[in-house]
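Next up: just one chain, as structure tokens, the form predicted alone.
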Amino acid sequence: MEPTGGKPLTLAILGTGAMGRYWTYRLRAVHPWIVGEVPPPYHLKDHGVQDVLAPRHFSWDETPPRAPDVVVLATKWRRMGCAIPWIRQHASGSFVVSLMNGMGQEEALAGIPSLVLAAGITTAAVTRFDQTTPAIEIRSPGETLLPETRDPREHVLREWAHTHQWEWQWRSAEEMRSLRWQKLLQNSVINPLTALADCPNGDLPRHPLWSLSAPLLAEGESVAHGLGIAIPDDMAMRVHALTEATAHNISSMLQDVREGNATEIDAINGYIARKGQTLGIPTPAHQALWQLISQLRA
């Protein structure tokens, strides 16, 4: 498949952690690069499936052959430092996808503005194991939403996750603000929830900290309606059944504490708290768990 311009269609995966290894494997069939610190091969488990993947890999500082027409953005936001000057010298006028936890893609990438941006969510769930090699363990491949655009670049992928079987949809760019604003509202309760209690998700309900996630989410929903983003009613039933779909997953907030990485808090509840400062919204919980949650890396 080729876009407009006539030329093959070229896609980069910036990330080489637990979601930037899984793209790489969901999307095999298109001969992605990816770019990162940890080089390939990749060991994978796909519900008792193994294979091990070889893609074609670049460091962050190497100059790749020709710039990628599309740039799948799956990296942590710690590595925002890394992926950003490599798409302003790389591939500036590149479409990209992003899929990355929490808000603030559009502000950090403003700076490009030849560049076209797709924010999405995916609710795929990947855990990384790198004790001897690097690995990891799809859990769910959930599913993937992508907001509508006129860019010609959205047309092929269209046409690769219809051959490819992807399982990828696109919505409207304001039905994308809603659900985009739905997973930071789920992401908010259950990703520093988690980390702090340091459980799976299925335990979460019945551990004294759940008694935030009421506080968490009026507040969240109220930034929301401010910004005039529409937010169903029945938040608190969605999060509380997402526990239970993803009973055994560790949250990658947990999984990033554990590790001792920097977590994506940031882009999370502090992303929420910042968008309520300046709407006048107080957002006292959020405020709190940003706060506990950048201490324990402190």
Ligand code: KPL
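Alternate state requested, the form predicted in complex with ketopantoate (KPL) (shown: the form predicted alone):
A single chain, with no partners or molecules, comes next.
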């Protein structure tokens, strides 16, 4: 499918961490560029399959030969200081698919008015191992959901997703609002608690810190309701199910803590706490974890 005057679309993935490499692998049929700090080759293990990826790579300060039509935002929040100027400079009119954890993408990209943002979610679980060479291991392909936008570039993505079996699914913008909050609530429990417990996701429900999951969910659900967002009443089960589906994964927050990197706590529990404060809804458990995790690196 060639909707841009006969030229095939160019897709750029921003982020060379676990998720950037993962999407480079999953979308390899359309030859995405990858932009970020760590140059290829990237080694990967996908259950029985081993592969080495060598996509076209640009560092943050390199100028690509042309503007990409579609940008997949797969970077961590700590790299947004690189990603936003890159988009502004090289892809300001592009269709940006965010598959980042946490909230605040709209606000972060608001200064680039000509782009179209499709903020989606993914439960893909990938662990990064960079001791000898950049490598990832895919623990679970999860689910990837995107909002319907009616943008012609989305049409191409749908064709590609169908042809190449990316297993991306599209949902109405309204449904996506709730789904993003559901993923936020799942991350607000699993990520900081595994980071503190220093355990894979699947071990968390047997750890004493798991007792914090109930107050975290109750507070998060109150904030969501305060914002008028419908949340299903079986969230506790959904969080537990995600720990099982990603049992062998090391959560992205624990990977950050182990590597001494800044975590995404501001965009996850910090986001819920800030929204709670604006609405006058107390969120003591989120506040406590926001502070604790922030201090881990201070």
